[in-house]
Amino acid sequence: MADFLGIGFQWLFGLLLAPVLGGAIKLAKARLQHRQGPPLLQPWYDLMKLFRKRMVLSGTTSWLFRVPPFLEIGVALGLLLVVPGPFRAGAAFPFGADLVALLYLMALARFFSALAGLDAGSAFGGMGSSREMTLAALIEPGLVLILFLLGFKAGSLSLNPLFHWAAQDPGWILSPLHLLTGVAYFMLMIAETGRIPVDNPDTHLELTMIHEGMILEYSGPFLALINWAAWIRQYLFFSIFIQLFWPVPAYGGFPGPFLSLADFCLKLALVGGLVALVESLLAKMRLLKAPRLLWAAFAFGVLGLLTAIF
């Protein structure tokens, strides 16, 4: 019972944070660069904001691009299940193969907004749909050479066990395996959340535009249901980054939930604050150069899979 009202906690603890992590990023952005920056909350506002607005649709539109957004939505409160949270309470599916749903979950959803790009008829949908897949033929490679890593290293490829392993392990910070597939994981995480220097979550300029460029023509709640699902996901690949390689410890006793509670939510702001200082020092790079940030991360996976065999 206490397990199942934990998951229950966690889950609606990641889907009401996550918009405010958005939100926290572009406030510490304003003020690394001398800017007042909008409010902690402007990312709920805009969703409220959005909710409440009427839908346009283009009359050349099909079904394709009415399913991704609540594919999107449905997906991302999926992975909030499959993830276990900050509570050690585990996931609410620990079935075997979590990384592989993981993966094919994340997969599933960017293949329909694709195709909801496509179906759009405009320019910049189509535009957007093709370098996104083409981004994430990239990303994926590293990814899954880093999760499975770890996971062979864990010896399991289900979350829950791979987390307890990176939390239980005290040799596992000081290995060399760590610092590399750290390194990768987040460069790869700067790619696959849509920021700076790979994307630009805040532009429109037909130029630069990636993800934006794919989600251009959606309005209204459908536009509010795939900003929140964006959101859900980078709350979702921070969490990983912090359960896998900056673990919270185990903390005992009656206030033992709060504390990783309050270590986890440090955490997650000071890894918000590094995203905001990279994104403040580093411009946007050109499309044609992204794949050289993205095969140098998948080079630090190939070497923490070689020290891990030597």
Contents of the next structure:
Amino acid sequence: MADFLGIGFQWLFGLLLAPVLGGAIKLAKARLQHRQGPPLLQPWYDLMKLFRKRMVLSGTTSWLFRVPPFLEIGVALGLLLVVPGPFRAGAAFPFGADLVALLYLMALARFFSALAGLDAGSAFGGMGSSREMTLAALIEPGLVLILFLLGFKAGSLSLNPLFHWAAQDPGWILSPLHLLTGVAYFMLMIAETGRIPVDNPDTHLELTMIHEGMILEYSGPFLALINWAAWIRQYLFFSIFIQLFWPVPAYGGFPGPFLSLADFCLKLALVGGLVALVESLLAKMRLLKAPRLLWAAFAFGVLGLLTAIF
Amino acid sequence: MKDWIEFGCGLIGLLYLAAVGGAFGGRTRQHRFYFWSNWGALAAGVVTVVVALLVLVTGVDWSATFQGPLAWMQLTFRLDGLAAFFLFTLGLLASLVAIYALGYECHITRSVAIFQPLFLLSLTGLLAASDILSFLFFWELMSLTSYFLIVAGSGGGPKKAGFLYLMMTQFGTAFIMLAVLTLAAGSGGTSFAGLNTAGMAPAWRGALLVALFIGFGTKAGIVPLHIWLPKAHPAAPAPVSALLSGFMIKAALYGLLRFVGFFQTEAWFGALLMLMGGISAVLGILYAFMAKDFKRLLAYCSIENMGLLFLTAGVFCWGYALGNGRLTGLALAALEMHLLNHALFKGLLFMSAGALLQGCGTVDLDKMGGLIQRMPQTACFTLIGCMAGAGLPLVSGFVSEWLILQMLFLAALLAPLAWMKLIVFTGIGMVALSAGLAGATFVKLFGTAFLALPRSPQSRAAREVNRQMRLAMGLAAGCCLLLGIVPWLGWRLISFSSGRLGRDGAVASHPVMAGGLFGEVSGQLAGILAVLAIVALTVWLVRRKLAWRTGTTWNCGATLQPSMGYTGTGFAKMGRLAFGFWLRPQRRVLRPAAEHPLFPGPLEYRSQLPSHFEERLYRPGARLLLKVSAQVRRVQAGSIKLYLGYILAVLVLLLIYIRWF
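Here we have the form predicted on its own; I need the corresponding form predicted in complex with its partner chain.
Entire complex below, previous chain first.
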């Protein structure tokens, strides 16, 4: 019972906090640039407003255009349920979050969004889809390599034992493998969540946008669902980063869960701050150079592989 | 039970022969002959499925021997677990394609109606063959009938493609013959049961394995032996392409598995298969991503899938070499799952290529668009096929890719040496890259063909295809969904098969297959389905609140033109640049002299991708061959006296050889 309460709480926590994390990064970025910035809860205000609006759908589109918002939010909420969070309670489920299933479910949502991008028939959508799918194809080998490598070290491809291994093994933090794969994961995470220097989440210019181009035709509740799902996905990537490379130790006793939660939130804020710092320091990369960044991440992964097996 | 299986096997043969006869039967309408030939093939396909299931479920290994007039003229047949699984896939695909072909009209000539049943018969015989003579006989029959099927398409393209195919397939067959005849000579008999390499030197065994790899790899379309495949498969009529891509190339895999089983497999051979398979997977899907012709794209995608299968076969050989039944069993399971998945979805997609040709009149992705409104059912089935091709959850593709990745992970854990682990991780990276590119490729395929606005008059005038074709596509799509949502169905089938490869106990013991791992994927899918169901329920509840009005697509204020949508070529541009280091795209912008500097004339843009393998490998090879043959031709001067002299010389040399050596 307590397990299911924990899962339920973890799930609610994630889906409520995910947009706030997006807002926090925005705020941190604004402060770093000596701007006042939007309120922390601005993403939630935006979502609420979008949910109340009436939608306009393009007459060119087909039924396929109405699938991705639900699929994206469904996949995001489903993954939020099975990926172990601050309480690491996911093990209570008969099915664990298997890495392959995790990546392929995200690919499912991406596949349909990219199709929806093409559906409206404008050049923007196609451009966004083309870029998103190509970059995803370049991100995937690096991500799979790193995660499989860590799974290889931990002896399992399920996230639960993987996180346990990362939290228990004291030598892990100091190993070269940790540094190499950590850097690679961070680079891939930035690309995957559509942040500078690969993508700019704040603009709608055709020169820069990738993800935004795909969803340009969405409005109202559909847009809200898509944005919410994107924030949840970002939260998940950050959360996996923390639990793999900067693990939350297991706090025992009564205040234990609360300590874990506080620890987790603090680390989440710090990683968000790091991302905001990167975004402030770097300019958006020319799109055609983005593959080099991803190849570089892949090279880090390969180096990690060499340290792990020899 | 044996009697029933035997009766079924005979029936299959008779039905195929009747189907060939049916091709001569009709006379009235143009495609009448194809009609009867297809009913025969459909009946044979259904019987094939039943026979294969009988063999699988009952666990009876059926075998039969036919004795010719002379002692060595002996044909033996045998159906064991492996053959029965391949046979099941073949029967399923053949029946689906036969239903489809009942309604298909483009490029069907009488020769297709004659050779298609013969081709299917040769595949069935190949799977059942249990000695080297019948294997080679059916292998050659398969190559020849498929040649006639490929050149059945109209125009000069298929003729050229068919010639290239014939060249390459004979090249491969030469290596296979070399290897299997040497194997037979070494073991003193042609029956599979007696083949072994016990007395051979390791180097010699290695050479034979490489020859087998070249021979079967050519048929399977493994890079760099693949060049015939993207030309031959699109050239044939759609039902034929579905059979060629859906099953024929897998016959090569079957042969490889069969013959490799007679060797004491060595670890390096597994590594070779894995590396070549991985390279084929990545390059195949990369070229598929670049292709702008629907059928050509599918053909390249077949190279990718054969690559994945060879990679899996590599781990299988490895499991043998290491004596690890767990790994062998899992590899074989992944291989069979992917085999079934690929046969279904590639058959389905080639069928939809034919549907597009019939309903829309073109298979050029750049000229399609907007077909989801005009051919809604075809679009729906194609979408399921595309999802399976991209390995997405809820369809069969995910289950097989999941198994492949899990199997590779297990191989990494179990590999005893560092270089082995390195190769396994290389394989994992290659599978991941090919999976990512497959996602992009299938978004391109479906998105540019079916979505946005129609970009040509043909696609504006497209109409839905007839009932038979839709039924066949629907059944294939249904199978893909069934295997994806209820994966334990496929699992049962595989566990019947892979427990009895019929060699030694290595495969029989595989605790992984007993349930744990697959129970896990089923559980995960159940969880995923539950979450999606909750979401669907929510959607249904809030549906009333989701009101929308219809507007036009935002286009910066300008009117939306069909030409503004992304074409297949445009979609692949980013990939072309990202992988430019390998693809080396060449582009030329022609700027005709304008009449006035302020009013430039039309620009012409040409872009093409050089084929490295043809230019660097095959052209020089062909040139060398021509040069050598020009030299050799001198020997053939046309004088009878000279030829008699040659015969005399050979005779003398032979006598000397026999006398002194």
